[in-house]
Amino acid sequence: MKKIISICKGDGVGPEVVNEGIKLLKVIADHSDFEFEFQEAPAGGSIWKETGESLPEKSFEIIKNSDALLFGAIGIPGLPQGIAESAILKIRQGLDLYINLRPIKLYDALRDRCPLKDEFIGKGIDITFVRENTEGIYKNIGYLKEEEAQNVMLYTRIGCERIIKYAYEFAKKNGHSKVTSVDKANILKTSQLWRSIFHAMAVQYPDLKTEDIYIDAFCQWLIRAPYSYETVVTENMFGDIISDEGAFLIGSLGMASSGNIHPGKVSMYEPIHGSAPDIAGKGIANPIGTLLSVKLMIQESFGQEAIGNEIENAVEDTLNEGRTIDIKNDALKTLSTHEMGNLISEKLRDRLKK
């Protein structure tokens, strides 16, 4: 089973956390029926300052005809403000990954690294936020002038009716009792028709409990009993900003992993964390959100739902063992970039050789 996988490595600690990555892959490919061909594709702020573009047309070819992308982070210091992350819109867009997959779980290794109290952690967090990736208003539609800018929020039904039914089927594929809508329909007639919509398609789901509330309130409750979330769908710019906050009670931003997918069609597999130009080359970056998208390009864009499980318990075995920085515990190892994607991978070559 060949598949294509393009590889844009980024800037800051993008090539050092996308190179546990591959490593990871290699595994997969010497105990599986897998064969990965790894083809480079620049994009960013470095390859900007020798092309004068974040995301050059061959680089986007080779993303185009590949089977799915690891991308790792981009942005350097000294640019002009969004022109090395404008690459990831160009992707997004040009490859209508309407699907943003965000899971956030505090795996029970880390429960000492999470800000909260053990009151409102309760049995736990294990979140997954199903975000519209295409369209409100990253959807980029508007002007900046000296005196006033302006960005248009726009929502389509088509775009909504698709990220929805997908959030709703994502739940009952995966043995979720709830799905959470988070708008702001009070205020916003875009929030008003994604929330008809959501009650609308609510009906074909019987099994499922569905609830909306605001983003605001969201906010609050996702910190005061995020127990009480499993499937959570909302839109781009509410999206983007709650996955976030979530992904910091679970430890470390360098834990969470995201999807960008159109199912069935070439798929973007990235870390949420930035490109941390601070910390580059330094070996401490936390390569597991990098790892865990890779779990999710196994799962969602190649099938392999037992290979997926098995790189998760591969990374909570290590948790037991040693931390990353950002992670750390004094009772534990505390362990490099290299360190920690070189006993995850050990970790999974033996659970694949059962």
Ligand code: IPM
The other form holds:
Amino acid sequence: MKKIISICKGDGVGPEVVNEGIKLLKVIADHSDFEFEFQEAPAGGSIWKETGESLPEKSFEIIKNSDALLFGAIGIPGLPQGIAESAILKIRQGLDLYINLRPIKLYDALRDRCPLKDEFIGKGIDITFVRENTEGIYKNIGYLKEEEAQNVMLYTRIGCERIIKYAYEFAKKNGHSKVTSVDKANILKTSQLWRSIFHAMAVQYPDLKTEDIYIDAFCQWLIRAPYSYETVVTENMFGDIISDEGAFLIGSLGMASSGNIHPGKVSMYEPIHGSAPDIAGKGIANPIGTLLSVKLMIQESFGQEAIGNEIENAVEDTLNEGRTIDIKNDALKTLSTHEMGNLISEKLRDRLKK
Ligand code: IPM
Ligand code: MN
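Please move on to the form predicted in complex with the ligand, as the form predicted alone is already shown.
The next block holds the full complex; its first chain is the one shown before.
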């Protein structure tokens, strides 16, 4: 099974973590029917400085002609607001990647790094945020003038229906009992449209419980009873915010993975942590967010559930042996990006050999 994977390492810690992702993919190729060809598609702040474009046309062509995109992180200090970010938005909009899948799972080994007391962790945290990824204020409609500025939050029925449908199907496929919709329907008209669609569709899923909750209350309940959520579907901006909150609950932003997905089309997989310029080049970034994004790629784009699960198992095994500094535990070895990546790759190799 030959797959072309476009690679955008980006800025800051991006190259460091993506290199570990590539290493993992090579291990998979060694022990499965996969054959991967990697094609670099530069994007972000550094390339903008060189070329004046944060997503050069040539890069976008490479991405469009690949089977999936592995993305690191973009952004360098001192750039005007929005320059580097626009590359991500162009990819999301340009490829119509309307689903942003963001799993938040607290591994047992990392309970010591969860900022919550045990009573709030309860039976554990295993939530998947399904973030709408192409509409809302991210459509970038508006203006900035001297005395005022405006952003338009636009949602279409089709846009709401397809993401909510995906969330219900995701919950069903994964044996979840409940789908939670997060909105602000007491204020926003877009949320009123969203909520009516969420409830209208619920009748097609009689086995799933549904609940809706306002975003402000949800931010509280996410730290108060995180164990009570399974599939959580929400609009673009709310999803951006709650996924960072959720990521710290699992020990570190460095642990959190994501898939920007359009089923059946080229999709993009990236850790959610960003370029972290303060630690860039030091070799200490946590590669797990990227490795778990590779897991999502293997499962969501290439349909190989079992290999993806082995990646997750390899990650979990490693957490009992050593840690990068963001999740450090004094009883365990502190590892560099590279060492952590090597250890996980070797564990995956052992698992795939069997
Ligand atoms: C994210 C990021 C992006 C977003 C930025 C970099 C455009 O914060 O993926 O969560 O706002 O969606
Ligand atoms: Mn974000």
